[in-house]
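One chain follows as structure tokens, the form predicted on its own.
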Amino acid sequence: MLERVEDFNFNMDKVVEEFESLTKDAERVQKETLKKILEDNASAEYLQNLGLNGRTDPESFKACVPLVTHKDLEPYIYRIVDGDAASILTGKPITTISLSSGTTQGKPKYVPWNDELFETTMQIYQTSFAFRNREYPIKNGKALNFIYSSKQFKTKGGLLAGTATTNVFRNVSYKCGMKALQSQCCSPDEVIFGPDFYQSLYCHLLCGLIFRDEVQLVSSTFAHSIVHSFRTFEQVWEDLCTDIREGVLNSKVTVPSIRTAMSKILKPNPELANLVHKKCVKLSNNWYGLIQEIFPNAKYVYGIMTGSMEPYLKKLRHYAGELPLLTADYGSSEGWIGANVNPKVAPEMATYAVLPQIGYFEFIPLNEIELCIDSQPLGLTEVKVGEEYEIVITNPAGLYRYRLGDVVKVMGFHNSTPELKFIRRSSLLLTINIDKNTEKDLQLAVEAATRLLAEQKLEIVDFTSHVELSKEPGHYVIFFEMSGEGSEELLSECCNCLDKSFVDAGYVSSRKVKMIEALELRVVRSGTFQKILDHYLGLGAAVSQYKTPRCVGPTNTKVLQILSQNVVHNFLSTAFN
């Protein structure tokens, strides 16, 4: 195993070969690993009912163990959160708790978090970064991280609760382990931290542009984050440019501990100023190259890219110009699953490979799934090239043979570890009849679309769907929300594409015999997707782990609401008529 963060003198070259090490006899490692976990939560109430008593053996854990969801371990998770000392899922008392970014449910999930899950967040980053960093080095610079820290509040319990990306920057052993991975953060720790997304966002632009000569790369956790900074930027940079002419931070931003932090960077620079100005002038036609012209020395832009993020490459690619863009790891509030050890692939066919020492993973084949066969799951060698799976998970914190809900494809092996390609969530997206259409099904299509419109140099800024049941039968709605005004033609010719890109055979068929009505495209007024996000800030969400819902169920009535108000045109399509 990898020495604790605070006592890991980092060596990249160490890190890569224990890496080769390790994925060499993943089976033996896979089976440590869960020996580790039982043993250290033997005596946990949830393992000792289920009659375990104490064997640590992958045959006796899989026939004692049942496979859950979150919603099976509700009952012992709230107990923990309401304050119940008792060893209930670990053996050691659980004193943080991670909220999911509700985006997908509706509502964030409590799951639990401890020292020993930090230490695999420290793990996947170490082994990443080593791998990155063979093929883009980065050496005494800065990065503008766009990340930000919701709060963390306390349960009825007295326990300490926050975003999981929130738990793992106020970690106090993230930044004695960040420091060895990479270059420091422009931004001081009162930006990240503060109160106001807003003026956080701002002050980490005027951070980049105060350090741009330093700035070795560009990141946040999600692309869409990423995408958000530089919408913001095309809007804001003359104040940004003032701030850095007169060197007095824009009043606007308003928190005390924000403004401190800043005056002690911000001086006034003209030439800076100017030099900005002028570039952005440049620039201001279609900001294409917008982060190679702004930071000349940065040299790659990072972040999770594949998944709900791959809708934003395009706008991401064309803000970074020439950069490359390096997709971040594979993992979820749960827990950290791979490492991307192939850097120099494009997003798009990016792999993850796993980690066997950071929990024991097991893969239900999807075909068994769909065809509602009861089967063991395989464990983390057996799984074969091309297949795909459902991930099934057992953490250090109390997580035992979780179904993550993540379908993935396995590509090859590192060693004898799997590479993982993300497919999508496995619960079903858009489905009222027999129809079965997923997150990238629903990508597919407004890709589709986004060709029509990219005729008339429109782009379709973000999107989200829904299922509407309140007449029989029922349909589909797209809603869009766009850079620019796009003609009823085009618009309606957009409606028609949708409904036809969507080939499962089930939503064709029950299109043709009018059992699904025709699919609505709903165009939303500029800033709407602004709003959902934040609603959702509201609500506790931090930025760092934001995702747009792809699908709004009917319980998630605010974004609905927030929807239907914005909408500015609607049309139906024609394609089955």
Given for the second form:
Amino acid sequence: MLERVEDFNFNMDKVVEEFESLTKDAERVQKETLKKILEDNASAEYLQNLGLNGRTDPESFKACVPLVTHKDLEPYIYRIVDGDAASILTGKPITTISLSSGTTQGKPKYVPWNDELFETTMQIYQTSFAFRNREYPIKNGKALNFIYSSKQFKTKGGLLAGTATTNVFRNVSYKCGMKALQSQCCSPDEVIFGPDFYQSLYCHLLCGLIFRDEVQLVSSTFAHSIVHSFRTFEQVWEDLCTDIREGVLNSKVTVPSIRTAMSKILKPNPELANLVHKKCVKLSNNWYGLIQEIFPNAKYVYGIMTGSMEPYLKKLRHYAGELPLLTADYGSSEGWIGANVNPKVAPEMATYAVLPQIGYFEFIPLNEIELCIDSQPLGLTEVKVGEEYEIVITNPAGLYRYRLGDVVKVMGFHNSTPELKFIRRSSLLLTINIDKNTEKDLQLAVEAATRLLAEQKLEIVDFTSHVELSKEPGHYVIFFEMSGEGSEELLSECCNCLDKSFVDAGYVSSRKVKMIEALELRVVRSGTFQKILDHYLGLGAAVSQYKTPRCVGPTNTKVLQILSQNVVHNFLSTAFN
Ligand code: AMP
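Okay, that one was the form predicted on its own. Can I see the form predicted in complex with ligand AMP too?
Every component of the complex follows; first up is the chain already shown.
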């Protein structure tokens, strides 16, 4: 177990060197990684039943072990969660569970967690940091890091459960690891682990201002959280200035442990308060360059910015001003996959180089899934540039040939390991008839509408969708929360634009023959998506892992209710009349 900063004091050139050497020999490293996983877990009931009989080579593994989804593993996972201490999925019994955010699929999933996954987390952080630091060096740095721990609870069987990010933040080695990566959070632990998200967010912002000269990067796990934080800053900056001027924390922060921790760092500083106040008055016209202006020594803004985070990039760029946006790594509660080793590439073009030593990876060609061809997935080094695949993970925490549900595209190779572009979740989002629209299709349609709105200086704060089947034939409903009020004319144009932007042949032909009715745009009141976030937080989600659900299914009645109670305008497309 790594417990001291010294354990993490790594030589960055060595990290790069090691990465180069591992990726040059990715096929061998994959074989070794698989061998180690299978040897360490040979006594696990799951593997014992599959007849591997000690074999650890990829061919035997693929022949004996089936491809599975989370659903297939649930009987095993629930036994673990309920306290069965046998070696079920792993040799060493699992004692901690991660709760995936669940916002992409509707409900949180239980996923086994162990120390090996923590170590791979640190490996991926170190690798991307070593590459990042060559381009944007930071020293003795502090990070304004908007991180939050979700509540940890005991399952029925007495296992500790929390989101994967919470399991990382709570690991005793995490702080040392982040210090070594010059990314130590400027907020005290009581703020990170506080029970109330809004109070923690307020204090993160306050700590950021107090340590403004030392802050060298601004980050969060996902870009959404950074945007949300600075939208909040726009609302509370005057309170923050008052607190700094008087050295007294706002009375809205009521959690005693947070108040005590903050009292140690908050001292009256009228000079700083006046400076920040002056800057905010100047910025408050449109808040362009807020991050750069308030944190003069920040070198970059860092967080996951690809996939479902892309819609927030425009706003993030606005807040960042000239500061570069660097997308963080690619992974999931089920395990890490790839690091961003080309930090200078804009998030829209970013790829993730797979670390061949952190798991065993397979790739199912997407066209074969679509054509329902039952073929063997390809190995890490067998994938082809330009092709799309669904990713399959084997990790050191008891997941074997696990279909993660993400689609990636191979953009190139770093030595012999592929560089992946995240494309989308594999599940279909919108489908009524023969139409097939994914998260990416929705995103593209919304982007087209965004361009229309920009003409009237309007922005989409957030969006989601729903398939309305209560009346035959069904139709798509898109919900927009916007930064201001648009004219009726503009919004109906947006509605038509959305309808026309779903170019999938199944959709277009179904619309033409009225097998799918006119698309509906529903504009919701300001603050609606905040209520949806609050709803998920209430269910135990962590903001650090939050992703706005891009499609709300019929069983998600609470979110549907929040949306429908807040609709202020609705429009029906006339695009196919
Ligand atoms: P969770 O279910 O909360 O563990 O979230 C994991 C999911 O977040 C992944 O399966 C991806 O769909 C998404 N994700 C994680 N990292 C990235 C990334 N760098 N780019 C795009 N999507 C990501």
